[in-house]
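Only one chain comes next, encoded as structure tokens, the form predicted alone.
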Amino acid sequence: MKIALIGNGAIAKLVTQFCAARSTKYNVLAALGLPSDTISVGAHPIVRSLPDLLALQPDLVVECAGHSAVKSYGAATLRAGINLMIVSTGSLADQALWDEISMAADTSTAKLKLPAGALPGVDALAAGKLAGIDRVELKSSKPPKAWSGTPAEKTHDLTKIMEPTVIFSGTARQAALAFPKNANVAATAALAGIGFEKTKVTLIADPGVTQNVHRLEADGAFGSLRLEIFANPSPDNPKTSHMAALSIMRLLDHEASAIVI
């Protein structure tokens, strides 16, 4: 399988580690880049166009990149017939960005593919809502120092935090678009499940946890769901999950693989 990246950064590393690890199965093409990227993080060269990368007729597009990325290059790609796989899922929140993107992969060959990231039960959700959800929430654990660079900073002082603090409360909607790099999970679970505006997402600052905590809850016609992960952060990027870049892999695996679970 033929893959290029949208990015150049942590979760593109391991994703390139990943494919490198497996080159009977991946090739992966090039990267598109950002002209501050001067080195590239596997052997593959960096482009700086979109059309110079799907000049390369890749068989799927990896976006992982962040928002910005998804809006620029994100409905152009399915436009030009090349699946597309959407790590910063946070983005699809904007509700313009969404509808372009939906209609772009309705109308063209290409297939919009959304991993799970760091969010659990994912294929429990939208199972569960085929026979009806009536509530969904999700509560975000990270260390004080995970939120820095977010809107957390203006309304608390993240270094003197000594207790869980509740740094956040609202839609999914609300989340995702507020804090791009912190919360793609409540993405993820809205478009799973029961929508941007009726997911609940509490965001929590807690010194006392050195991981990411994940906490899914879900009731409806199907019965009830409570799952919680755990999750490492990136070796390379505390502000990310390693389990985004290893849910990459998992779909990656899906595609070349004949059976899948």
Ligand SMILES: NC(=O)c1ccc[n+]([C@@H]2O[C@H](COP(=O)([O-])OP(=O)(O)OC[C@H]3O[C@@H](n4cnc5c(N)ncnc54)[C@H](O)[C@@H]3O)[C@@H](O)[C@H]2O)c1
Second form
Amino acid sequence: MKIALIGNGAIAKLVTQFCAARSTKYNVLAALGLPSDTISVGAHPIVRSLPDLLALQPDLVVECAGHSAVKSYGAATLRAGINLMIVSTGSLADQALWDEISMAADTSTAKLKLPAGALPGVDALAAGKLAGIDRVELKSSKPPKAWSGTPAEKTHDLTKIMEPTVIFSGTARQAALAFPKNANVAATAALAGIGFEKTKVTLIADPGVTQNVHRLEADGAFGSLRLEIFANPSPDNPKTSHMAALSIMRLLDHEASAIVI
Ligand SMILES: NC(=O)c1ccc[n+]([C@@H]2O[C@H](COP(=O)([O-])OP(=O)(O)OC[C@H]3O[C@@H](n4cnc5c(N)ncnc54)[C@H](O)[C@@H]3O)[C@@H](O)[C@H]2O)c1
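Next, give the form predicted in complex with the ligand, keeping in mind that what was shown is the form predicted alone.
So here's everything in the complex, that chain up top.
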């Protein structure tokens, strides 16, 4: 499978290593990066425009860059008929962008693929939805310093937090839009389950945790779901859970394997 990446950071590096170790199955052709991306995370070259990336005729483009990249390149990739995987799922809380991207997927031969990222239980949410889900709630706890550079800095002195403190409570849409680098999981829960307005999200600064902790609750006709993940950070980016890259690898495996689970 010929893969093109958008992004040249922590996730791109892990996905590249995964592909290099399975070179009979996967070939990373190139990565589209920012001008600051001067040294490639793999043996592949960095290109500077989407036309240059698509000219290499990938089977699949994997976005692992950020919300701005989804906005700039998502719909155009699908309109070109090329399958797209988006890990920055929080970008899809922007209704206009979602409309553009879902329309591009619907009207082309390409498929949009959304990995679970750091969220546990996506399979159960998506299956449970088929019978009807009444309630989905996600509580995400991170160490206080992980919320630096977010709106939490305006409402709290993160250096003085001594006990678990709620820094946001609202819908998945509000969370994903206000915390673009920290609430992709909220968007993934919404997309797999009952949508951006009905999915309730609480974000917590907790000095007692060293990992990113996500607690997912859902109730519906299928029964009840209670899941908790203590996600280790990515080796090269403490803000990104290692699971984000692993979930991309799992979907790549789905594409290339005869037996899928
Ligand atoms: N779904 C999830 O659970 C989940 C979890 C973690 C991260 N993420 C998403 O994955 C993204 C990447 O994570 P990372 O740890 O690899 O980040 P990173 O900062 O290590 O790397 C990001 C890379 O993308 C490049 N980039 C940024 N904007 C770009 C643009 N507009 N066009 C081209 N390249 C661009 C950067 O230059 C960099 O090379 C995050 O921004 C986040 O949105 C999702």
